[in-house]
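To begin, one chain is listed below as structure tokens, in the form predicted on its own.
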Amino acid sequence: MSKLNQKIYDIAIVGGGASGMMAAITASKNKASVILIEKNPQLGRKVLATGNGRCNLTNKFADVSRYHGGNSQFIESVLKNFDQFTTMNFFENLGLILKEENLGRIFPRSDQASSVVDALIGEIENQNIDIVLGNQVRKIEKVGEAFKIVLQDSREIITHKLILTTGGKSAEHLGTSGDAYFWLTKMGHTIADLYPALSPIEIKETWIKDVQGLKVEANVKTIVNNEKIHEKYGDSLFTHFGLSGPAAMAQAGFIGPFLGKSDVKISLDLFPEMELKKLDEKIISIISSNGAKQIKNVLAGLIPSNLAPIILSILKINPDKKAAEVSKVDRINISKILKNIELTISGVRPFKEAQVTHGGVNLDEVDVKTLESKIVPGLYFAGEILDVDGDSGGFNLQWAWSSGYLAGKSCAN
């Protein structure tokens, strides 16, 4: 049998993503013997895909307001243990040069996610951490005060403590298929309902196909039974099935619980910087200067030209009508719809298209100071497996570094 089977480890980490690698490095630096187990043939596969292959590894403005999940005080406490500035120092000490882009996003100067993964792997090798790659965990058992991990190739690994960093269910093609949820429910843990987050939105209205590929900058709101539940300003992209882009995708995790039970709408405000009255005054001014032009062409100065006839069609206004002939009621309705393009949500794209998972291990069952399970002594968690998800822009990777650090340090101590 393999040498690995004969050694009893202080700590085993299942999941070789961002939080797993951080936990392994931190635990080893705290004098623990560590083995890192990853079912993919390489470490950090999901990290390599982040930021369109550039790896937006943190955000200068990371704070609890950018996260969602079971308990904001829990999230804030974990983030404070290893914040974004500590993260930047950590990677700079590994030899990475970092740069800041708009909205506080931090990238490696190389613009290559592989630079981040290579730096982490280099440190893992420097710490003499044992690694198992391309081998899925078949079973986890508690044996006395230790854990037995059974691998796909039948190897058995014994460890005093265990950190699960297996991620959620998003991006299954990268290996995060939610394996650990089954093991945890058998151990007595409860899992907060799981939904795709940072995922494109499916829309019922068919006219969106006529503008697929169109990107708009707007304030996007999710409305459930006439009540706003979430909003975000930014880019949204019309697709053949609905909406994509950061502002629209940010709504996904909040939509899931209501689909099929409530009236769920999404609203786009193309002019959030203007009150309705100011926008109407702007349209009056444009019409008065261009009264002889067709209204569809006049509107093309305000909104994308291929969206203008659709807006007019929704309002039942002849797009070829001269601007000066548009009634006051119709003009006001144009202003209103530009402030509130309301669409009916029919669904959220599946986990395989989502960037993160909304839901996960119930935070009430986890010690906020250590990330140790309150139900299974010696079991710890880090990363997306917990009921925490962040906005796009480096916030989810920051959660991985923060929680991975805290789990690794607590476990080793």
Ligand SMILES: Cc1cc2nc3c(=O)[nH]c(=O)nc-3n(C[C@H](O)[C@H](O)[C@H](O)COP(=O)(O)OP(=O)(O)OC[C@H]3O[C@@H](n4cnc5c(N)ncnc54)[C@H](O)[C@@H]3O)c2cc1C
The other form holds:
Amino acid sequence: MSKLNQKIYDIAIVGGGASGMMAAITASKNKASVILIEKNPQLGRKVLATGNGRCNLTNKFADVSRYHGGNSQFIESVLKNFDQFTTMNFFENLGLILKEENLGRIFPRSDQASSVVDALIGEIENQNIDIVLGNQVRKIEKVGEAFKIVLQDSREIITHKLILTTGGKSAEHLGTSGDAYFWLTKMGHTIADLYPALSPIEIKETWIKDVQGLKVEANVKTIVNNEKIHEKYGDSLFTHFGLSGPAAMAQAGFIGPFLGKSDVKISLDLFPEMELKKLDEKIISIISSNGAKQIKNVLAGLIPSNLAPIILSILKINPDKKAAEVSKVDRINISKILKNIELTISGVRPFKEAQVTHGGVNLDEVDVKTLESKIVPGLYFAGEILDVDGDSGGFNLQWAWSSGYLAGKSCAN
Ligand SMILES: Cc1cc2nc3c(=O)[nH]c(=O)nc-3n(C[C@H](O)[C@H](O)[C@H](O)COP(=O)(O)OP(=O)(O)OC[C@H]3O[C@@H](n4cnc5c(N)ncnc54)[C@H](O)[C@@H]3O)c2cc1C
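What I would like now is the form predicted together with the named molecule, since the data block earlier showed the form predicted on its own; can you produce it?
After this comes the whole thing, all chains and molecules, with the earlier chain placed first.
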């Protein structure tokens, strides 16, 4: 076996994704000799796939409330070191023009994720950072105070300090196969249970197949043993297996821990802006001026037309009945179901379909000020490998930039 370049690096970074590139740039700017190792043939492969290829790189409203994980004080402290405005300045200084879209989401003005990756690669080249591409790290060993990294082609790299930025387990086709969890467990770290997050939801009720392709704007709630554990307003899309779309996918990370153990349901409120009583009054008024029409046609004025017969069939109301003949009890039940379409969750789509990983390196084992391991001196972490996941909307990449910056800076110092 040969040592790569026979050089001992100050810092080696394993994982050339969002946080790895940020850590490499920051460490190098702080005068460390840096090598960045990536198993894909290119850097930032996942970043290229973000935001449907447009890269929603941060969010103007990023704050701790948009994150889920082991310790909110930890998350808040790391975000403060390099917040969304610093992120925007950082990219603008690299020559990237940014634009804001609804809900504070920030994109490159080019609408191309490749602009973001190119800007980072340009800076990495500028900083003379050594790069290894297309070579998976197979093994990591502590050798005295240093680390030995063994590559797929058997070459070895020796480094004083190591930053692990290998991401989570989601979207494995983009490189993230969760390799580091194994190394870390062997080194004495614990990994908070891993679940797919921002992933579509599988639903038991078979009628959903009849409305596949239908998009609804609704308040989506996850209910465990009759208690709401999470909710999000936005679009949901009916598919052949269940629900996709941002509001439904946002539930996934919360569902995982309860699946198979508790009664887990999802509830869609199609009229979150109206109290039940208001909605019922609205339906009374519509029925009073359209009493001669069939109830299915009257309902189609309120909700998508292919959903109307399904709602009526769930309530066992004849869809051809004249609206004026619908009983008070049935009418109230219509209002109730429009505010609470209850669906039984049978599963969450697997990691390969998830955008992020819930769970990861236990935050209690990491120094919040430096992101250094409390168990293995000289080992640092950044990005999704840690037990932190964010909402959709640019929050996950913001975590990668914030934590990548902090790990790179503190490691170099
Ligand atoms: C389809 C999709 C769309 C998304 N859209 C957005 C969005 O618009 N906005 C947003 O904020 N977030 C988005 N995310 C989430 C975001 O991309 C991630 O949270 C973020 O990239 C995590 O950064 P990271 O540096 O921790 O890991 P990654 O960017 O995943 O990088 C980890 C890198 O480590 C490498 N690696 C792993 N194991 C090894 C090994 N053994 N040896 C060498 N290299 C290794 C991998 O190949 C990978 O390149 C999206 C995710 C997906 C899947």
